[in-house]
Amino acid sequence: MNFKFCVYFRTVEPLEYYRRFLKENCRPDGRELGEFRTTTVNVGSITTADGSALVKLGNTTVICGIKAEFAEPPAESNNKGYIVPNVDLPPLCSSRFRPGPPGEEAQAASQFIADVIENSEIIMKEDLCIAHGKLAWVLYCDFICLDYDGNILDACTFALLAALKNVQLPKVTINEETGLAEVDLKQTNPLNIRKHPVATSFAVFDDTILIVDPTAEEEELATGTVTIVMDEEGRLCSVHKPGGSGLTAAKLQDCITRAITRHKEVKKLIDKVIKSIKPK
């Protein structure tokens, strides 16, 4: 096939032009069917922030910014602390999306994020408690992607994992007396990261074929996509799955096993951007 028609029969036939590809075990980007795209961390970009990180996986770029307040905790649970995540995929990103309130798909990355943080147990809620009935620390995650080119689950979850990681919280002590908050600056902790769940998507082509990290091409094109979150213990940590194809047992377990090395990728990954910089 030269150029021209190449171009011509993926804009007319694009499911048949991946198909020849998905025969010879390759995508037209290049990529074999189990290979992920480049993927790149910068954390502490956003001095403002308390704690902040920019995941680039392929053109996909998301961004998150962590900023801590104060809050009275719930009333039916007075020693925890509170996470609450927010996904914007603003039209800057891509043409599909449209200016306005959150459409369905950043409240549906909204609601999965806040499932991982709570199946995961990446942070207690407790470690955000600073005076049982009477004060804790509220963290704010936003996520705001800059460049959609498919799998923004897996971007966002890694992008909340080296934010939460870069986060430093100013030490809090009630005075007895007056009983206001007294903030010291000058000492800063890290928080408590009791697990690092990371997300391994995959795109369902034909209802038989898994292809990981999808580009926003290949999401459109497949039957259906399944989201594994695994910690570094190998527990399953969640399994989204938004309607599609289903999977077959077999199928599913080859996705926990590509699940857990890729972990051991990220992990590797976070580990050594983490080190190379110096606390806030």
Given for the second form:
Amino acid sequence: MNFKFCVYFRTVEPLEYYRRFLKENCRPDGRELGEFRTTTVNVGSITTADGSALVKLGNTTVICGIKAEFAEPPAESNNKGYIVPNVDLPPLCSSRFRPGPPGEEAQAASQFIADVIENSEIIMKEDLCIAHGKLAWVLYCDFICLDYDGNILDACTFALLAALKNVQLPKVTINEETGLAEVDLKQTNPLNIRKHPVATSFAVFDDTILIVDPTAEEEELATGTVTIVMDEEGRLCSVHKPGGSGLTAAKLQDCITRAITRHKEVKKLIDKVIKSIKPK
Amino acid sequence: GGWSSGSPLGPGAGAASWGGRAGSYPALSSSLRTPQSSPGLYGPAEVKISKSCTTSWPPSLLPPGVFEKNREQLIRKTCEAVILGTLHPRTSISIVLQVISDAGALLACCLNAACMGLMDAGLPMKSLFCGVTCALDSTGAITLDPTAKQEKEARAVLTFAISSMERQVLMCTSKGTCSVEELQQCIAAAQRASGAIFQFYRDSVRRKYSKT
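In place of the form predicted on its own, the structure of the form predicted in complex with its partner chain is requested.
Complete assembly follows, chain above in first position.
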């Protein structure tokens, strides 16, 4: 097959084109079915944010910026702070997104990250409290996708973890006389990260074949997706399978096994990156 | 509804014993509209079938937020997986679910109502599906179809959509953390319980057509 034919075949019959590769247990970009794209992470790039991280999974690029502000703790639990995630998929990252209010995919991604934070207890909200009933931190985590090439959930989860590890919160004392908060920007403390959730996404092809880390093209051709979030103790923080073709319990178990290996890979990468940052 | 199974951590020991009529769903009624009108506005190359699914629950003071949108997406994608869309090109199927009362296990109830509505409308489907909720408490005991109180106190709540074909898992969503073994136990328990729900579907349809 010469090159021109491949290009036409890929456009006209994308599913058949993919099936030819899957028969040989590989994918058009040369990866195996269980192989992730090259993952790179960079922390602390946004100096105006309290914590930030940029994650690239192949071409998919997500940047996370965390800003900490003050708020009153909620009425029903006055010793807790807030963590508010928001995922933005702007038209910049892909032609499928139009300008305007967040579309369904962005909302679903925001809800997914909120669930991961809640389920995994990556940070205890009690740690964000400064003064009971009066003052607490609220962490606004904003994710912006700069390039959409599939597997946005994994990239966002990884960016969240890296950015939270990069956050430095200034010390706050409440002045007893005036009742106002005094912020000491010179003394900063990092956040207490209790768990390290890592997401691994799979796409289901033709109801039977599972491929890991799908690109945008693979996501479109897939008949379903599964995302597994695990923490370092091997506990499942989230099993997210929004419809799509059915999976047997055995296939889910295969996904979980791959997710455990992926967790180790990601943890090593994060530790390396955090260690490489020289303290200011 | 109401059946609960306390199952110790041993594999294969869970037996579902259900009190109350299996499949009495006090919480939900569904209405299904199938407009066969307006083709989608999705460009000349390929007209995609759009199936829209909206859920609304009273009192709807606020516009649907991110949480509601997420629920809708879960239900919609599950329906999309089973409906034979290619038989009805250029049409949209609108599923409207109205929550009358919420006594726990709401998402599973919505899924069951959606499936019964699709059956009632006579839409061709690849398989039926049913929703099952499992709650794991602090000791690791599984409770199927938990009440709102049990859901709140549970360590983890998992909702599955089980297909009638080989009892495959069509949809899965979880709240809280659980171990891998607990997940497999919940899936097994949900697959067993789905048999009762599918029997209820059969009985309801039989009852409906035996009257006429």
